[in-house]
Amino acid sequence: MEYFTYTDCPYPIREDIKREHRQFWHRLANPGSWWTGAERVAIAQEVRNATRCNYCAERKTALSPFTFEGQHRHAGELSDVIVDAVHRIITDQTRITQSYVNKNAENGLSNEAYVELAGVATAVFSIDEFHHALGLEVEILPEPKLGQPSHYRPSQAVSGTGFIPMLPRDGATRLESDLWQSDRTANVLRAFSLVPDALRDWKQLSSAQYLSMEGMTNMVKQEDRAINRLQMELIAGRVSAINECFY
């Protein structure tokens, strides 16, 4: 299948950005480590149907998401935890509380498909909210590959920091050793580390979108980039804001 080359794009776009772009939607149709390509994909559908669902905007102007009842706009290819969890990523993630993630794994969306669901809702909307500030059409999702997931934990993950298990900051060793430097890293990049290959993704896309991980210590201006350093930063701290971003 082929994406967008972005030629009808009024704006230049780099060509790290399109290349990022392309490899993960290639890489969404395979099996990950938790969900078969086409569960992978489904998921990335729900991600599109929770930002024209009704029953979330609904829910989000509620004084608790927890008391109020309703269906949301799904395509009928997940059970309702697995919908409801990438439709609350989306639409409600602040008020996400450790009791929910307990209960999705009691209700069978166990920790580490949870993590795996949320690096791809993360990737997904990110992507299609960079067509839609160009005024572009999304992608078309692409056609799953066949395959089994891996299953594949990290043994060296451990719980006590947020609701999830994740790698401890002296945990990027033996198979996870790419994902960060000694054990210079913050909760951010942890917080995927439960499923490495979903915080792989995250760190591919941030690379092209925003910086590097090597960028990060670059406080001027990137050479690549249109805007400074400064620059850049105060457009993430307004958008975090508005986004009620923990971090």
Second form
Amino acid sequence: MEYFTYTDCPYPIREDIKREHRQFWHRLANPGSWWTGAERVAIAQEVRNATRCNYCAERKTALSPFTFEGQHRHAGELSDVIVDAVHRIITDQTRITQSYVNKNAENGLSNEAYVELAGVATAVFSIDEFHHALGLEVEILPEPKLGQPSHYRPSQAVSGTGFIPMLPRDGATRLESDLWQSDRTANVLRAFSLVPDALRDWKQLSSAQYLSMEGMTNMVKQEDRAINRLQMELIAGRVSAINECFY
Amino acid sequence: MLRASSLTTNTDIDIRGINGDESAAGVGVTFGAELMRFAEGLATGVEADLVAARKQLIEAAGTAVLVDAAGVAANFQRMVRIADSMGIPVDDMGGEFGKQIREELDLERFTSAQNSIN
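One more: the block was the form predicted alone; return the form predicted together with its partner chain.
Below is the entire complex, every chain and molecule, led by the chain shown above.
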């Protein structure tokens, strides 16, 4: 089956957007570093459940998200800890804390698995939101492929920035030398670096929906875009402000 | 980055558009008010507002602008969740440029500011 044909879309979609959406769907279906293909697709399904979850909606209005009891709307394929992590990242991300991430690790959701989960969840959510923005139905989730996760963890990851270990600024070396140039990185780029393939997915999708790493240095206008950088950053800033993102 | 782009292009802007001031959004940014409303419609999740904003943006700027705006808005729906789920702090809290913008927009009111301030 070919995904993201956009044949039902009344607006012309750029070819690079179609390509990156298709390529992410292919990677989504395959085993990752810490999850099987079936688990990754199940995480994707939980992203969609989260957006219609009454418990998430009620918890978001509670003074503390950690004392509000209830049951998520879920597909039943993942543990409660995993379901809650996906739903929280999608619906109440500003109140995620270090202690929540630590407690998840004690309950079997390792830092590495949490990073990959967040990578899958945020990428699927972003692609779904692109469809939502254009008034389109979301794409059918892919059929999972067989195989086992690689359990690859870069040895140079260190704690000290954010909730989970990351590569240090000068840590894009050896197998990770493609992640960033040694003199050009930021914490948002380092955020997923404990699972390098999650960061690679991040960069690929961003290159089509927003800008590539190289494109980000152009503060005026990229030739193949219909909007200039001022317009892009107004949109980015407004979305970030509504989401109460300090970063 | 809005301020950085305005400095590069020598364009006068009003950064309060980021906080939802419609008249400010149009200062120096072509279709600024329509783009701001479209971003709001998506990020707030109010379907009627999104539908209206999409229509207004198409009428004002055309479908190519709509599609690229949808890409950027969708991308930042993701970026904010990456930043907060990983708890990353702002890279340069001490810099004057960033400090001025955080003050202008009163960003320290956000819960996630604690990842950078504490």
